[in-house]
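This document starts with one chain, in the form predicted alone, laid out as structure tokens.
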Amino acid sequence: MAHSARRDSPELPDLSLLKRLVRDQLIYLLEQQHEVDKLYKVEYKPISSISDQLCFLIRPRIPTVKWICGKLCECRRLPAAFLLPAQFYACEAVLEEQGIFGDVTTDEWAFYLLPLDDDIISLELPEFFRDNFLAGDQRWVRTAGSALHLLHSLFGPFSKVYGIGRCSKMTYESWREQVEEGDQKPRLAEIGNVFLIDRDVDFVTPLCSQVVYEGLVDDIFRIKCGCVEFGTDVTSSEKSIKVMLNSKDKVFNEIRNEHFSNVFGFLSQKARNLQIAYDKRQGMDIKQMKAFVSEELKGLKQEHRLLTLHISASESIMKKKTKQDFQELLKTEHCLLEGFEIRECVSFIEEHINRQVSMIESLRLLCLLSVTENGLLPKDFRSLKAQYLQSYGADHLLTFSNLKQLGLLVEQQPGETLTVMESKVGKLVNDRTAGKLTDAFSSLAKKSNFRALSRKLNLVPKSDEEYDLRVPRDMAYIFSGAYVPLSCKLIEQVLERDGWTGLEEVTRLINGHEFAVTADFKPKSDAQRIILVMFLGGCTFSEISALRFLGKEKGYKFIVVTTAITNSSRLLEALLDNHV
């Protein structure tokens, strides 16, 4: 079952400091600066407050600002104040357009990081992915750099910074500018190494079905800000219930990284252990019973409640996945990852589209086929596109354009076979060492080159033995032994090599923008084994589970910082034509 950590693993820094900083700053802004006495959640419904003056704590999102402007004009309650994590000209333009710019004030609340758990921090910017990678809007790069600067000021300095991707490079440069502008106070380093990675470096991983428990809960129930709402099918009552999912939930903490096939066995054993603990009451005298009630009973009842909830959630997941023919879906995904039986996979996807099983699921399978095969054959592309538009509507034409722009769903060009692509990469490597940039670089733009990367990094483990998911031997366990996530494999390789040396051809296949910077000081040994990984564009719970496994194997502790938690549905929904 659960993989035991090495005894020499370092302790993680205390991330609760981030919560205290944000809370104290917010209290000061609300109470001292704006004299706020009551808080309401901003929802798209009539404003319930009767106060003459209103203060809105919002993200700088144009639809939200427009809605608030409309409500303020309706109820004639001006002036008002806006508190934003970052002040953008676009929001001010909306206020001016609505004719209330002079009646409102704006203030900046420097909220960058939300700790979701002991090793997960989120910027809670789901729009980062679409804005940066699709629209080319780089306004959030400064926010990401500021978040890194905050971590550096609290837990730095960092001894080594690695990165790959254009956005990572810009974020690093933004952070360095802020470091040079500010006062650099000497601190004891608590985090040694930092790794920045763009989401478009690895699209295959978020497109795969998640099979670790936490990932499945996110796919089925949608975890938001570390909280999940279980419906009536889980609670077995008329009310839904919201639950915080983090390491404080003892039951969840032990199964979150487990492959789902192991979860029921663990929960059954947990139930038996709990019953044994309850049975200890039998034969107790009054003194022992009093001690049991005061010291153990409350904890046992809480554990019993959580255990019941997770058993019900697991049963609900099983029912939904069985209904979707999950095993056949996984088999198709594994064939796509391995490059086997591609015609059968295309037939499966066609059937999935024509049965209208799920708009997003069909799109996910199309994208996974395209990314793993370096594009679809022209006849397959035309046929599958036509069938999808007939099944789900011609208004998805713009969605196909968005996917093509990101390289998620493209048509193979004549002659662009894998061998040709690899020869161009080889030419690019040779030319670059001679100090030249050739047209081979531009021809590689928006190409996945997954097969070549898979062979060079051994992303699809080859083994005649059956993969034992109860005793995982590598990070591939998060995908049933079929695939090691590219993002996590890159991190492992760079840490092993202490840089990108020896990975030159791999970085060219990914389109480069890699960098490695070493500081001129030596941190304490424990700090060297604390690795901060920053995902720009989103990170999946499967990747977090893989990094936890890697940390336990190698004696590291990983802190994952992400612009938002993502999965296949969120990733593709952000690219739909009707996305606002």
Given for the second form:
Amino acid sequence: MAHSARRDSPELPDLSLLKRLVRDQLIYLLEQQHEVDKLYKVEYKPISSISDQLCFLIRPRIPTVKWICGKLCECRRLPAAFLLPAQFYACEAVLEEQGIFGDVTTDEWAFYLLPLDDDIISLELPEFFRDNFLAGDQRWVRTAGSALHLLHSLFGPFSKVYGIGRCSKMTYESWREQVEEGDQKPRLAEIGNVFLIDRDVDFVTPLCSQVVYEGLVDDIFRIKCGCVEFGTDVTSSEKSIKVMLNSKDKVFNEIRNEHFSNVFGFLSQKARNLQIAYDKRQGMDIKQMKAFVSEELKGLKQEHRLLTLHISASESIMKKKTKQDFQELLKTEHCLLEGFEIRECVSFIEEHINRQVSMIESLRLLCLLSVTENGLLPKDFRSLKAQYLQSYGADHLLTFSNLKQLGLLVEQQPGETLTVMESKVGKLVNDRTAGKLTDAFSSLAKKSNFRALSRKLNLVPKSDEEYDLRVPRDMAYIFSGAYVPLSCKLIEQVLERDGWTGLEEVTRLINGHEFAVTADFKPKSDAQRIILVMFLGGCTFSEISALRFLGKEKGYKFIVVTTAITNSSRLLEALLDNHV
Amino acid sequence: MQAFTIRPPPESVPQVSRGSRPAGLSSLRTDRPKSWCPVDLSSTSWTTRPALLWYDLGQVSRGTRVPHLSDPVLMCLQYPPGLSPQAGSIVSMSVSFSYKYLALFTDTGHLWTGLSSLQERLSEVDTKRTARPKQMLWCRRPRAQQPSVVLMWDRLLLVVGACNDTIQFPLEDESVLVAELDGVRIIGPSSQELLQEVPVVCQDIFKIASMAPGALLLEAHREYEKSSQKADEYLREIKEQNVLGDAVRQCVEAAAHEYDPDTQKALMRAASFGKCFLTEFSAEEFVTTCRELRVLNAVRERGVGMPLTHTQFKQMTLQVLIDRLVYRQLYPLAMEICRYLKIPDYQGVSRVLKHWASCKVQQKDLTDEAIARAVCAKVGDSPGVSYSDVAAKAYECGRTELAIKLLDFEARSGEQVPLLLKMKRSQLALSKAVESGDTDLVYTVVTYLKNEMNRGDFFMTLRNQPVALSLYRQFCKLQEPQTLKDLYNQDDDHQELGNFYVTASYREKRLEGRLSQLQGAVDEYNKAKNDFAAKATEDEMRLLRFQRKLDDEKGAGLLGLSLQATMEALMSLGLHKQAEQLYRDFRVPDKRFWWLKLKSLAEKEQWEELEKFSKSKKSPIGYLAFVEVCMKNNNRYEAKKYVSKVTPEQRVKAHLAVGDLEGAADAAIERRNEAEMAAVLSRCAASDRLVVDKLNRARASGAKK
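Moving from the form predicted alone, what structure would you give for the form predicted together with its partner chain?
To see the whole picture, the full complex is given below, headed by that same chain.
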């Protein structure tokens, strides 16, 4: 990294503890409790095990349970034991309905957190976003609360908790409840502060194209559980390979947070260094050679392999991105963020739809337009939607209905009557009733107020200044210097101000539910600068990169907990409702 | 045998111990045994299982208890060792409280005592009484010095010790004997007494002219009270023997065994007095004994009437004592004891309070309001007392209103739900479940309501609980689509109903079914005043009909495709006329249609058609698109045809697209556009000297100007 890091950043706590904990528990459950001798992956196909007792380890999803019921009745192998990471009454109801409730035993495996890296923990709950924000199903809130509780008991006690968003508030309350039920042994805190944030506070950031290396790899190859599968076009061989992407990969660790334009330069520099290291072999005597082979060669070989991989991955990215007029696309996004040349953007999007470049991409641009512009003009709203339906099928009518409900794709309200009313009410009363009232308003028309937020928080840097991406000035570098992600900016501001004071206008625009709670003890100063950020509904790799940058600048260390890693495609795919 | 005394314990209530009957004893013998008793033979090699002994005439048989009838009965006959032949046959037997010792009484009046394993004899005494005793019991205490047997005839109590000595006590009334841990209780019609071996420590202290350290200390203290200097003498004597510690301990221990509070006090004061002269002496035992004595004295009170000995109290533990007090509903005393002995709330006060509250709610003469207030005032928020448990009790007693009032005090809303459901307060249960934030709980209530209520009421209930409603909707979406429809109908949610029909249409295999579902959707959308969705759905229906027609006519396989895909398919089949019909009917934007046709023609390499098409009217998508599409299909020749038609702004790009650097350079120079010139330059290779020169000259002259 080119930018200077503050040297006094505290050390991160050891998250691998979580992994060990979960693993031991699972082994105990499988081996001791259920005497499982062989493991198979649950796939929607015939069961290949010949054992007469089956044990399924599944997520509590109704379709999965239904499928297993069908399978069990078909092959008449009962009883079976279910292990669910959390038991749900609904799943039991399904078992009951299928008439096999009495024959199966269900068990719970308290799996909450999977550390993907030194500073990323995932709940691996991609359905959280849709269930919670679209369907209003709050079943996962308790799970999130339990996850927070687990972290609290392992690395806490937390001294400060900030949060914004309804779900954050509920998660916080669920966690507090669990704290009060159990008893906390006094221990030295390793994590001091917690920041909870709802995904629907900031939809703009995940809708933007990612241009930081890790984000790009996710956008294009899709990283699953910290693991990516590079296809044949990258490996330039018959087979595709799976690679773990985390800080253990030395090459990746150095480029993951870099803007893509720097990656090639870095990789070629790295290649040169590698060559030099290899070249040391020349002119070595036997003894030196021996030492070289035993000490360095393996590392070099490994690095070589990784380097080749990332270079070909980057090439593949380049190919894909130039083909789709990536530059044009980025320009449009930047214009939308700036609120500049909107008409051109609309016609770009129209052409994008007409030419059927990509169903998800078109939808993404539509949503970005709506969110940044506070809704589409009625004329555009109709025509763009109609064209979209013509291009990608009329079933997307349901998708539009979902997007409208979430406030991602809406029509501009004639006049600003609602905002005026809201602000009046907000000024009149400032207690819980006001909160309920704003809730009611927001369900009428979810407004993003992006433009106003952008001005207040200075999210879009002035475009006339040159932005040197090799020496990032602020978090905007993750979007080529065009936009500071709102979510990360909020975190920065709250940490700086030690609360929400001075941000009242901002929280009003976001539609509130902010809170800040301080415990009455003073933890050691190092833990105070380790901040757990919990994204409810998912976060992107770009946001993680931005937080890492912020941490380096201010001497913080961030640990990101997310319900799942998301990106624009995953976000929108979760909201599709077409029949395919 | 002076060691035995009868002490009348304070006024007391008779205690009756429950006897147990033997489990099915299947025997090889068919006649009934004369007497039997269970013994503990675990210390012998014979069996580790509990055993029974029975006798018949002169011999004793033993066998193990039989858990199942099919088990073989282990049995053998044995004569008690050392029982003299002239002793006669056994008429009565008795086993000690610990099952270790056995006593046999023969018809000649001989009493044989020994181990119950029948391996050793302790003694054999001739009682000189041939009548069978009414009762025969062991009188022992743990670590007893003088194990003895108590026999009772009508008005006579005979104590027979292992030392062959006997004592006789006349009885005034007809009584019953009960063996206890450390003695025998004699229960008469109006009083009860305890016969027990005097503990060694009490003997030591109270024996006449005893020189035991404890006795001396007691004496010393007495003298001290009298302000006599003899106190010093006694004390010195103890100190000289270096047994002051033992003296204190003896006094404390003896006090524990005493019944009379004054004696207890005297002993404890003596101990306390002696303690002063000791430097390193732990006061713990002293303090505990003090506390325990207070508790024991309290329960021995007339009003309570539990004549417990200290040994019994230690054996049964404080926990059990409190339980007994609770069962006797002596709540204030139980709580006083808990507080006095500083028992943690969970095991102590809270437990008592819980029982108290459960009992309180059953008081018929008080109003619900009064009881609820009383319970709340007493229980407050003591940890470990669950209001829902108390409420459950109230409900059991048929006081539903009281139960609800009590539930209101419950802090954890999750705890309230199951009971509320049981009481059929489902509405309240639902709102409490929602409040708890536990979705599983909400689900439980919803499922319960679904089965309990009629549909209309059920939906109305859900309507007031958005959280429950959305949970139920999620469930219905996957499990019961039809219910979902009813839900929307109830709410007049036409928008969602429309969406529901659209979703349903995709499940229909046949076109007619699909169309009718879609028509339903159109109607709902219209009601919801969502004319966009209504129109889009109508278009979809129209498209489906069109596709069906063409499929029937030409076998095109279009059904279900999007409009765009349909037009594409039509064009690739060469059905341009039909494609154009769609273009007009569905008001497809010109741009879309032009793009489509352009791509389709180029892909099929119908270059002539393409050229004709390009001239049909002015292209709404410009001509650069033509150039690019041709190039994409690898036809540079055709592509070049369109370069000239491209607007000046895009001409450089067009030239570059077909790889015509010279043309691009000319165009750029003509437009005097610095950026475009630079773009062309960047594409030039070393071989393109001429072009590079030309551009550089142009830029130079441009710069001059």
